[in-house]
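Shown next as structure tokens: one chain only, the form predicted alone.
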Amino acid sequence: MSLIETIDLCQRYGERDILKDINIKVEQGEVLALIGPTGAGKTTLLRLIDLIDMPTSGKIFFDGVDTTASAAVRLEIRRRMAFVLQKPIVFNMSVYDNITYGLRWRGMAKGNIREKASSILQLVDLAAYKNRNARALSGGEVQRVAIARAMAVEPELLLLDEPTANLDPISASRIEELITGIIRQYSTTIIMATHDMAQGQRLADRIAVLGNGEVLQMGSSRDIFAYPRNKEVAEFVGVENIINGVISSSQDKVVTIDIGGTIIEAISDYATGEEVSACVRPEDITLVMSKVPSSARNSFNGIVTRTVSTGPVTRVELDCGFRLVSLVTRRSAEELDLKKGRRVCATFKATGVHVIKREGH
């Protein structure tokens, strides 16, 4: 039985539909990441699951129990969950008192509280800060206090709303390590909203992509990033090469896609005549000086129109008669002397092309 299940969940504010027919299941011990652009409905969904707000329509089941049954049932279920906000609130008291607040409220014995607090302070690496006022801490430390306070009550479900959104890279990395530790030590079921796609890949068992209040696609990281269901998902997960064309031939699932006289080969079930988009991730495109014998079915001569280096990788834009974007290592970019006007050959395999039906067709 799923720990969380939503059925046809909808939320409307005024005339605006924030969530539309959300159907998801989250198993015990699973980590689900909600990704999507700002305004997609991620925070609204978390608030509904935490029973802070009532849905306009639809159902939420927690461990098989209908959460709309009664106020008493909702209160009891809420005690089994914890929610860490994007900008967490800490009380004007010590780190220790913040972390133990929920335990005292629940009437736990003082000796047990001390033991629990000691364990949690070690988990979040804040033992040396236990007597400091929580409001005097940095943003990353405040986030760790909030997560510690949530984990102190040992929730069955932990909800995280953009846990690293306002943090510097080092603080964000520490929060990720903390979440990983929680997953490993407690096997807590987690639903987390994040705008950081790579973070979702690193931490989650499954990913749900939200857009315009709907679940556009849900599945494993590989499902989402390698096989996006439509153009909206493809664009959000970083497929910069979405090339429109028409399938001109098909044999044993190997298709040719005509893109204005140029041919791309791919693997697809779509039939001849279908109007489609060929999706190629930038990291799947190899750049070489000239065409060489290769297992890659697709090879196009092009001219570099722009390069941007970010850390260990370089983003290269090409004009091959159509626009292509490739990601190569900085070392490869230097060896190929990639700069504006440079002529290169872009190659990629037929298996590296994901074919989707053209939007509006």
Second form
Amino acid sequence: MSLIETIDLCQRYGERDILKDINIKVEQGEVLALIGPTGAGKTTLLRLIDLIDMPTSGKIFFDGVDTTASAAVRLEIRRRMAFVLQKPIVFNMSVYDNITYGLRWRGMAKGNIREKASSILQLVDLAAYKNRNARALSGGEVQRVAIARAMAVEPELLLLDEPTANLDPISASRIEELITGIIRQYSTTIIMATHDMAQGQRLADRIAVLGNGEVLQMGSSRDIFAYPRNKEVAEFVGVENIINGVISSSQDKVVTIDIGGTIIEAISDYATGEEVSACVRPEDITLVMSKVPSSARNSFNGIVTRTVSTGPVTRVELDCGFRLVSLVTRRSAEELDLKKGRRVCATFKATGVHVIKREGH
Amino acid sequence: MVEIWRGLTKAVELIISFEPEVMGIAGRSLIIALTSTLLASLFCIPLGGLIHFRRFPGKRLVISLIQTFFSIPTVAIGLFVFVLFSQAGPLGGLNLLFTPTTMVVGQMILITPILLGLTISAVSGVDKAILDTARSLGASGFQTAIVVLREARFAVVAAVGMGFGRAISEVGIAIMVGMNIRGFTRVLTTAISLETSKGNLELSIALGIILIFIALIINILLNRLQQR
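The form predicted alone done, now the form predicted together with its partner chain:
Below: every chain and molecule of the assembly, starting with the one above.
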């Protein structure tokens, strides 16, 4: 039995559909990442799952129990979960009191509360701050208090809403480490919302991509990363090269895509005449100075229009008659002397092209 | 100017010498005002929270009415309580008219709108995320309300202070339902009024200073409570 199951879950505010027919299942011990742009409905879904808000329609089952049964049942189920909000709020009291608040509401004995608080403070590395007013802490420390407060109640399901948003890289990395530790040490079932695809990949077993209030795709991070179902998902997971065309021939799943006079070879089940988009990840495009014989089926001459160095990699934009973006190491960029106006040859394999059907055509 | 100076020195004299009648009046004022404030707070703070948290038809109207009653004249309340407790009134059988009890009832009616209105305004100023956080940590409706009141304690304590100030400084109710009986219902405000009408300005000023001094002490105590 799934720990969480939503059936045709809808949320509507006024005339606006925030969530439409959400059907997801989360198994015990699983980590599910909800990814999607701002306004996709991630927070709304988490609030519904935590039973803070009531859905317009649809049902949520927690461990097989219908959560719409009664207010008492909802409170009982809510006490089996914990939710860390996107902008965590700490109560105007000490770190210790903040962390133990949820335990006191559950009527835990004082001795047990002290014991529990002590181990949780160690977990989040805030033992030295336990008597300090939580409102006086930094953003990263507040986030750790919020996670500690949530973990203190030993939730069966932990909901995290953008746990590293608004944090500096060092604090964000500490929070990620903390979440990894929780997953390893407690095997807690987690549903986390993030707009950071890479974070979803690092922490989650499965990913659900949300867009405009719908689940656009759900699966392993590898599936979503390599085989996005549509253009929206492809764009969100970082596929920068989405080239529209028409299948001009198909033989043994090897298709040619006419992108306006130029041909791209790819592997696909789509039939001739189908309007498609060819998705190529920037890191799958190799740049060489001139055409060389290789197994790569796609090879295009182009001119560098822009280069941007970000840490160890350089993003290179090319005009090959159509726009292509490639990611190369900074060292390669230096060796090839990649700069604006430079002529290069871009190559990629037919297997590196993921073909998706164009919607609305 | 001379009279004010004399009043000041007389006040110091009266305070230092613990003049029994003045101490009695001051003590009675304090006890009646504190009792009415405490009793009104006991139901107004939870009720204010309830009005804020519950959705019901006419809520806006209720809040507007409460705010309107902030400025109700004390004599109007005095008259209402007088009618209520007079022999012909519905509570006449209790024989409580012209006792400190009716003064407490009158003051409670006077400060109820202030305590209710300011409590509603205090809790509505609390970040909604506090509510969500409490509920997400498994707080029941009652526990959530306590959290919110605790977060709003600075403003709630200020409301209580305001209520006390209004209670101890009012004169209309004390005169109408207490009748300023010496040694029984005479409080600082009615005593000041009486002494002034007798032309005894020094004593009036001294009593006024004692009244301000009491209000100051209570406010300092409430301030300390807010800091906790």
